[in-house]
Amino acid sequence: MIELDNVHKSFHGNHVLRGLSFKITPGELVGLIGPNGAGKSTALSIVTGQLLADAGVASLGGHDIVHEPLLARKSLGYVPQESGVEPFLTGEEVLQFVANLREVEDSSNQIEQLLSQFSLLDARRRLTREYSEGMTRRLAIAAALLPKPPALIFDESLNGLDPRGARLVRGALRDRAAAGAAILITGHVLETMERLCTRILLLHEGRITRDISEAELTECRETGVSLEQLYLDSTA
C-alpha cells in the first residue's frame, strides 16, 4: 500500500536518499527510524506527493504518487509534524469538513466515534484555538482515520501527548493496522516505537541500513536488546 522504489533526491548537489526502497503491506505497522538528516521528512515528503523525486517511484494504493495524484491520495491519511487544523472551527466542524471533503458516508455514527475514542467529547462544540496541542495532535489523527483509508502516515504524530493520549493513539493504530490499513510512523522515542510497531526500518544517509521484522523485534526483547542499541550500531 505503501511503496518506495530506488527513490533519489538531491539538494543543491547535497544527496539526501539514495536509492531508497521500501515496501508497507496491509496490516503492517512500520517505525521509520534514524538520526537527523538522514531522509526520513524527505521520504515522507515524496511518498505523499508534496516533494518530486529525482529518480524513482513513490506510490500509493498502487497509484504511482506522480502520474495518479488523486488516486493515490484518495488512500492516504496523513498527519505532519505540524498537525495544526483550522482555529476558528470547532472540533466537531473539523471532523465533519474531513468527512464532506473525503466523501465519508454515515459521517455523523463515525464523528461521534472518534470523539469519543479520542477523549474529546466534551470539547467538540470548542473552537480547536483553545485546544491543548495534546487535544490538536489527537483531533488531527482523528481526522486522518476519519475517511478509513487503507494507507496511513504519522510523521512524529506522538509527539505533544501525554500518557494517556499517547495510549488512546496507540491503540487505534494498532486496531487500523489489525484491520488492515498499511500504517507508517516515524518517531524518535524509541522505546515506544519498539512496543507499537511490527516492524522498524533504520535509515542512515539515505538509506535503509536495517529492516527489522516483528520476529526480530520480539527476539531483541527476550534477550534483552534494546531497540536503541540495535539504532546506536547501525548508524555508527
The other form holds:
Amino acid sequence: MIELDNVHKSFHGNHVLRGLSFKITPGELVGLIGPNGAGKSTALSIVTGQLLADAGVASLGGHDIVHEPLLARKSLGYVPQESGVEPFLTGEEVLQFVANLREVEDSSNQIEQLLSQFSLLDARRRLTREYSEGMTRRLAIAAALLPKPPALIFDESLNGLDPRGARLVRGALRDRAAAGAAILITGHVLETMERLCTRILLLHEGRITRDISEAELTECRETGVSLEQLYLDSTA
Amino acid sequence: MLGPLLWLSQATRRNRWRDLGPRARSGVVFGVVAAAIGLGLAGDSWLLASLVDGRDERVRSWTFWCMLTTALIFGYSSFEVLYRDPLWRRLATLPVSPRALFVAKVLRVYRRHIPLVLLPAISGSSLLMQSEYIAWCTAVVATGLVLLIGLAVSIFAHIWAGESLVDGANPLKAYLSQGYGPTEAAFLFYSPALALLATATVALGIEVGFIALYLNGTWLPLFGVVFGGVGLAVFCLRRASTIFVRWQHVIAPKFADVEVLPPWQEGAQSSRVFGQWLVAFLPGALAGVWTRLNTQYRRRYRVLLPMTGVLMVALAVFSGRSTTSIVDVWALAVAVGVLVFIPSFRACGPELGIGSTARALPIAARQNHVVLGMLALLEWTPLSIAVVIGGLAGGRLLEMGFAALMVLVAGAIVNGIAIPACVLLAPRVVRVSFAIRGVALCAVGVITSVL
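Take the protein just shown as the form predicted on its own and give its structure as the form predicted in complex with its partner chain.
What follows is the entire complex, opening with the chain shown before.
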C-alpha cells in the first residue's frame, strides 16, 4: 500500500503540496498525472523519504517513511526519473547488488529470468554506462521488481523506452499488480497512462483535483472522451 | 548489510579503472608519477636549503605544514564525501540500515583521504636519501595521526551540523554549527570550519609534543596528545554514529531540501557576475560566447571567488616574509594555480557542456580558446597581484614583481597547453587534467630544485 495523508510541502513560502492525500491499495496500478510543477516529483520524493513533508504522513506498506524508514524502504521498489543505475557496474552486477542488499532468495535464477524478460541477457556483462537510455530504464525497472516489493513507484520511468521495451514493461507491471503489488506511476504520455493504469489521479496546484476510477476510464473510452480531454478540462 | 555496500564500492572502483583503457590508464599513472617527482624535488630543495642551519626547526616546520595542509584539504572534502557523493543518492531509496550506511560512509571518507599521507612521504623523500629516517618517519606518522584523528573529528562535525537541521534541535548547537545565517549555510561554511579548527588544534598539540621531545627529551606530552587524540577520535566516531543512526532519515532529506533547489527557490538570478565587464571589450559573437561561459562558470563554481581571496591573503603573507625566497614564492603560487586555477578542466567537463554545445552551435574552437584563455587570465592575475602585494609589504617589490611576472608566464604556458587539449577532448577531460597537472607540478619541482 502507498499512502499520503494530508501532506503539505512548501519551499521558501511557495506551497507545492497543499494537503495531498491518496491511497493506493494492493493490486492497483495508478497513474499520477499533472502539469509541470504540479508537485508530482515532490510527492514522490516525500513518499520515498528523500524529502520531508512540512505536515502530513507518507507511508509504504503500512510503515511511516519518517518513523520506520527501513521497514518502509523494504516494501519499496523505486525507479527515479534519471534511472539511478550505477554507471560502472555491469547490468548483472547491478541486479546482484540489489539482490544481496535486499537478501533475495534464489537470486541467480531470478536475475537470469529478469535479464531474459527485459531483453538484457546479451548486455549482462557490459558496463551500464554503455547502455542506451532504454536499456538503462529496463535495467532500473528490473532492479525495482527483483525483490518483489509490495509497493512500486515509477517516476516518469516509461520515457525513453522503444515500443517493444514499453510493451515488456507494461506486461511486467500488470503481472506485478495482479500479484498484489500497489503501483504508482507518473508520466506525461497520457496515452500510455490510459492504456496501462487502472486508475488515474490528476494532481494540480498541489492537490488531487480528479480521481478517475477504472469504471470511469472505461466509460470515457466508450464515449470517446480521451484522458487528454479530461486533463485539459481539469487543468484549464 | 555492510557487505553489499563494500562490494559495490570495490566493484565500481575496479570497473572504473578497467574502463579507462590502457592509454588513459598510462596517462593517469604518468601524471601521478610526474607530480610525485615534482613534489619530491620541490620538497628536497626546501628542506635541503637549511640542512646546515636550523635544520631541526625546518624539518619540524615542514612536518607541521604537512599536517596543516592535509587538514585544510579534508576539512571540506570529507563533507563532500559524506553528503554529496553520488553513491549515497543512489542508495537513498534502498533499505540500507543506518548503521551499515554509517560504517560505509566512514570507510569511504578514510579511504579517499589516506593517500594524503603521501604528501610528507614524497615531499620529504630527500630526508630518506640523507638517511634521516627518524625525521621522515616522524613526519609521515604525524600526518597519519592527524588524518586518523582529524577525519573522525570532521565526520563528527559534519554529522553534528546535520543534526542541527532536525526540527527542535538544541538552539546552542544550531548556533554553533550554523551561526545566525540561513540554515542552508550550515553545511557549506561552518562544519568544515569547525572540522579544520579541531584538526588544526590536534596538529598543534602534536607539534607541541614534538617540541617538548626535541627540547627536553620528554615523551610524555607527545604521548598525552596522541592518546588523547585517539580517544577523541573514538568518542567522535561513536557520537557521530549515534546521531547518524538516530537522525539519518531526517538529515538526508533535509539536506536534499537544501541541495536540490527547485527553480523557484533559487530566485531570480542576477545577470551581474564577476568578469562580465569584459564584454565591453569584445566583438559581438565573442561577447556572446564569453557571457554564456562566464555566467555559467561563475554560478556553478561560486566557491572560487572566496577561495581566491583566501589564497591571495595566504600568498601575500608568504611572499611578504623576509625569509621567503623568490623561488619558493613562485613555486607556491604556480602550484596553487596548477591545482586550483586551470578553468578549462572545469569548463570543458560534462557539467557546463562547453564541448557538446560547441559542436551543436556555430561556435568556432578558436572562440572557445579565447574565452577560456580570458577565464584563465582572470584566475591567475589575482595570484600575481597577491605576490606583488606581499613584495610591497615586505619591501621587496622588484624581486616579487619579477616573481609575479613569472607566475603569469607559467600560467600562460600551462593554460596554453590545457585549453586546446580540453576543447579537443571535451567532455572527457579528467584524464588529461591528471597528466597536465602532474607534468606541470613536476616541472615546478625541477625548476625549484635547479634554482
